[in-house]
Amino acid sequence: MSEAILRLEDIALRRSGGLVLSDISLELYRDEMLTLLGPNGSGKSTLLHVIGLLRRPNHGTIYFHGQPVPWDGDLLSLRRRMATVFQQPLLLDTTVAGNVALGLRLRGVSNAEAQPRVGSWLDRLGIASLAGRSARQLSGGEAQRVSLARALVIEPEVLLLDEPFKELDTPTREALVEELKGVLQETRTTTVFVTHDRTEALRLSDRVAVLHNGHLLQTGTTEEVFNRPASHEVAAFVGVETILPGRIIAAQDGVATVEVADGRALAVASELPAGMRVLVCIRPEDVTLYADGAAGSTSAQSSARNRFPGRITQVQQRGSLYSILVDCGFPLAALVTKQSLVELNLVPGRQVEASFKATAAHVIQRGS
């Protein structure tokens, strides 16, 4: 792991008598994209403001390049080494080029140096043709591109993004997310990104920090957090739709047998011993459905150790995919394409077989 630019230790913040952030310890490393992920009201934006030195915590210490932040000293010089993009672009009533140049002017950069830098970022973000246009005449997507250019043109050590795509329509948001990903990879800009959108977090992040009610529940790579959540709350938020309480009744060679509802037993990859109370987490995309009588739909050749007959109880469309809920004696969620939905005739009441591999299930310990 590279150098930690920022380090937070035991951060707590109160507002109106209540705790907004509690016992937050976190590090931000050079060149990484760290995403603060959580539901609305979890404290993500407040934590971003603390990281950006815009809000002073009631307790704890922030270190910038290993040195404690001097809250009663020269904060401005530290803040100028960062740039923030908010949900609303907050543009001045001047031209696009004038808005992008603002941060450079505030930092005393000469016009001769600022102009080519501004032009470069206008071009890079596809808004060079808008340079002379008034900021009041921009669409939402155009305004947010201007806001991003204004932040990036100063070449910040740390870029802070506070749900900058939240107010945009889906096509504009998806295009900007992909464009931003390319820009940040090219410039290697150290970034903290706030979102409640799991898809955005997966597409952009090196690491993810999950917040809930002001508490930091888990920090890790996207693979760790999304596939090995540390708690029920994290699992539910990162899209694990099947979370089953159970008890390990046997364990051998890295495979545990977990008894869940109605005596059903699941084979899961785990080193935990027999007798442990656990939660078994299964992502819907890891579940395969087979329907009797459908061409090519037999599970006989499958290597999955878990196979259960069941009945479809619910079908819901989710964008281009479909969520299928199956009653296998316990509820099991699957995610399928429209082609599979049609070919297998996956409708409520349909009898199916559901399968998943032992390695697809993640186990969270609940105690003995």
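Computed from a predicted model, the values in this text were never measured in an experiment. Heads up, when I say rigid core I mean the largest set of C-alphas that superpose within 1.5 Å between the two forms. Positions refer to the first chain, counted from 1. Compared with the form predicted in complex with its partner chain:
Assignment of C-alpha atoms to the better-fitting of two rigid parts between the two forms separates Ala267 from Pro171. Each of the two rigid parts keeps its shape between the two forms, while the smaller one turns against the larger by 123°, per C-alpha superposition.
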Given for the second form:
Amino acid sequence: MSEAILRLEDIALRRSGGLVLSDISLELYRDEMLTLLGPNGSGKSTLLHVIGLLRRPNHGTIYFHGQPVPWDGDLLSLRRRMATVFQQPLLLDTTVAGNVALGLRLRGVSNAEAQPRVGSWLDRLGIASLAGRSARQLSGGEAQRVSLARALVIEPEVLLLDEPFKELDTPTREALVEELKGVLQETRTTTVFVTHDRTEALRLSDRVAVLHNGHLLQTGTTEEVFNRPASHEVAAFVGVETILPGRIIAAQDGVATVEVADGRALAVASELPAGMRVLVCIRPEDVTLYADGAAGSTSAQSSARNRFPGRITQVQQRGSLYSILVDCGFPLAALVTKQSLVELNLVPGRQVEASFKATAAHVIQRGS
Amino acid sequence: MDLIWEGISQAFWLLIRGDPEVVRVTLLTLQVSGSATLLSVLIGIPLGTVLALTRFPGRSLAISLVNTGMGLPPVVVGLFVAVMLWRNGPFGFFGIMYSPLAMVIAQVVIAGPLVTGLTTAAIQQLPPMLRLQIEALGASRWQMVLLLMREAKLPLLAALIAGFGGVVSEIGASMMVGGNILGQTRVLTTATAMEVSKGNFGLAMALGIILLVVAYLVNLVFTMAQQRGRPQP
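Swap state to the form predicted in complex with its partner chain from the form predicted on its own:
Let us now look at the entire complex, which starts with that chain.
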């Protein structure tokens, strides 16, 4: 990790008596995409406002490049190094181009200098044809593109996104998430992204911070948080799927071969081309375990494309079922009944074979 | 019906002939009510914006006082200002009782709360997150306030129109602190009332019609400015 742009230390915020945020310590590193993930009402938007220096916390310190933020001093020059996109586009009553130019005009950038920059961002987000249109005449997707362009044209050191896709319909959202991801990777913009949607978090983040009831439950890389939830609350929210980062090394007839670890490749149903970086998600209930040796006799008749020998590293009870973690050169979780647990003698250290179908794996594109 | 026709034709001739007395009364009306509206806007818009955007103890009380002030009876305002400006009153030494200035003061007391209250409402009807968005894009406090005012320009112009309408039409305060003195403090409303009491219904009708036309023309200008900025559906 490179240098921390922002560091939050022991942040607490009270509103009408109750604590909205407490004990928040968090770092934001240069060039990373950090996602604040949490259910509605977990305080993640409020935390984003604090990070954007728009709300003063009741307790704690924020360091911007190592310097404590001067809440009573020159806050504006720090705030001007960031930009926020909110859930609603919140456009002003002027043209599309006028809206996109707003941040530059507030910073005293001359019209002559602002115009080409505005034009290039309108172009990049595919809204150049709307430049002269009144901002009141846009569809939801168009308006949110304008709002994104308005933030990006500032070329902020930190971009803050407060669930910007929440109010869009699914196809519009899908298109915009992909485009935004491309833009952010290309510009290497440091981003804090607030969402309650775990798939969006998987697609857009390097690191995830899980927030619940104003507390930070876990912070770590996306794979860490999703594969090794630190607590029941985190697991309940992020789900208990196995999530493996990998790269597609071959793709044919709707089946992609994804290398997830040295010499370990999975066959998954996907139309994505070779070379793509992806996350492979496998639900534990789709993974079948065989006692070592038994698998050889059944493999000929099975339609499961993926079979890996491995060693059980952990057994955990989840309600009436058991979650078995198998080390196959990569971690893989399986969910079994008590009966299977006893019959196959599934205990830590035991050799087993794990298998799942190519269609059971869900592939999320990360980039190329 | 005869009275109405007589009034209309008399108004027409008074205007065509450019009757000096009528012209003077009309111009004074515009001067007094125009100045009062301008002062009310200069005081009311900043004050209303502060009430809308800041949080301080007693803010609700202040807003409710302003809202009550929006409905002050002009006669009561006239009485209050008259008591203040009376020769023996606290501000009697200014010697401005029965002057256009006294009328302007009374009309500011009437229009000021109107403009202030409508400004507070205009700013408060903006989306609450808009202020945060504008700040998040790097606006200073002043830039934020000016942008919010620009966003609320339609209801703010409505506040101005309401302020002017409130004072150009009132009579109680103007009569009480102005005195309806010929050539000095006579305005269209006081002149109309006087002609009615003298039984000159035709002339009163004429003055009334002139007042309506003047009020209409002024409002037409404001309304055109307001509706030009209206977003298309």
